[in-house]
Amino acid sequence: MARDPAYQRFDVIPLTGALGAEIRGADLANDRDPALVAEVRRALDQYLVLAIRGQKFDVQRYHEAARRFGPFSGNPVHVPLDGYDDIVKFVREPSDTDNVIGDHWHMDLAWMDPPPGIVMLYGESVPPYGGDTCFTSLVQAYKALSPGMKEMLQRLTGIHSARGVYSINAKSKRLGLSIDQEKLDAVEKEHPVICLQPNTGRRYLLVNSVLTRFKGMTEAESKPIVDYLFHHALRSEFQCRVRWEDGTLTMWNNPLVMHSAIDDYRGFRRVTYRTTVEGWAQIAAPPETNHSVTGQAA
């Protein structure tokens, strides 16, 4: 098992060469040292996805731990827990037959201004097997583009639409929605296609399932490029897969990845809690030069 020697407060074990790491030996429920949060943030910036094992949260301690990473980003879609407007509880019972929410490649709330910077999902009770979450790196997706494609995309602005988000979430009978379909379907947000992460200088390709078109172009004109970029970003060498255990807190750098939940655990109960941390207005990356700062590789 390869441990990253750059971290001393806890063990960091990389999941793949592209992104993702497992952390063991950190106690976010009880250790309130700001240095611990800073070290986890550093690991998250490097690996984009962290599976932090052995956590024991009640709702209050989960709320407190999350807010040490930053303010709540807001969530206009889901009804939160009573008394905790920053936490949504997801429950799937053994008898449930509806599709798992998030069983497609997507980015959480990409149509928000700004999108959440960090997503935190805590597994209180998970199946003995199945229910893995897959992630793909949009940093690696950018790096693998040809120079000509990068140059073309540099000039484009993507339109990200919430159209259809209500109907996807409404399929779950256990998930309360706090907004009506007509209002949500009308929401759109512009983001650059090639973006720069502010604290690392890394470039990433901002593509996801709600990118519907490019500014100044129709959906029909945009579709071939959108489809190419979406499928390009899902190359297997850009991915990692998180296997859940009870007490796993998975965190991810939301604008820099897409993720997908695997629906292969029917007959088992699964209880998770999600919260998010405020992100940043997406920054258009300048054209690459020989002297561009591309930041630390994930």
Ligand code: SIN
Contents of the next structure:
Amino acid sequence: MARDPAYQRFDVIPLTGALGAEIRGADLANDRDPALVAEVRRALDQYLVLAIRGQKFDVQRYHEAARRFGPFSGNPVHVPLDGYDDIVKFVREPSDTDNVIGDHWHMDLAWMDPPPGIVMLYGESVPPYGGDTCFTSLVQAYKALSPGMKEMLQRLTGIHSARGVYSINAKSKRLGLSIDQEKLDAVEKEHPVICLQPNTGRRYLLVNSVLTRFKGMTEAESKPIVDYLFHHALRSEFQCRVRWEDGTLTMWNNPLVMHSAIDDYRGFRRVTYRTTVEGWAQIAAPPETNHSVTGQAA
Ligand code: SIN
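Return one more block: the form predicted in complex with the named molecule, after the form predicted alone shown previously.
What follows is the whole complex; the chain from before opens it.
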């Protein structure tokens, strides 16, 4: 097992060459040292997705641990747990045959202003196999674009629309919705297409399932480019897959990845708790200085 020697406080084991790491030996429920949070944040900035094994949270401890990473981002869509506005419980029973929530490539709440910066999903009880979550890196997706494509996208602003988000969520019968369809369908938010993460200076391609068009262009005009970027971002070499265990806390750097829940565990129970941490207003990346449209990036 290849352990990353840059981390001393806990073991960090990379999942793939693109993104993702497993963490062993961190106890977020009981270790309240701010240095632990700082170290997990450092790993999250580096790997974008962390599967932190062996956590033992009750709801109160989960809430406390999450809030050490920052204030709640808000979630206008889902009915939260009683007494905990920042936590939503996702339950799937063995007999359920309706939609698995999140079973398509997406970014959580991408149409919010700003979108959540970190998503945390705690697996209290998960199937013995199946129900994995797949992730793809939008940093890798950006890097693999040609200089000409980067330059063209640099000038574009994406319109991210919540239209259809209500219907997708309404298909999951156990999920309470706290907003009406008309109101949600009307929400739109602009984000630059090529963004810069403020604390790391990393560039990423802000594409997801709710990117409907580019500012100043129609949906029909935008569609071929949006479709190209979406499929480009899903290349298998940009991906990792988290296999759950009871007590895994998976955290992801929400604007820098897309994720998809796999619907392959009928007959098994899966109980997870999601919370989110406030993010940042998306920042347009300045042009790269080390490439030209006639050559490869340096
Ligand atoms: C989500 O899309 O936020 C849920 C992912 C999962 O349940 O694996």
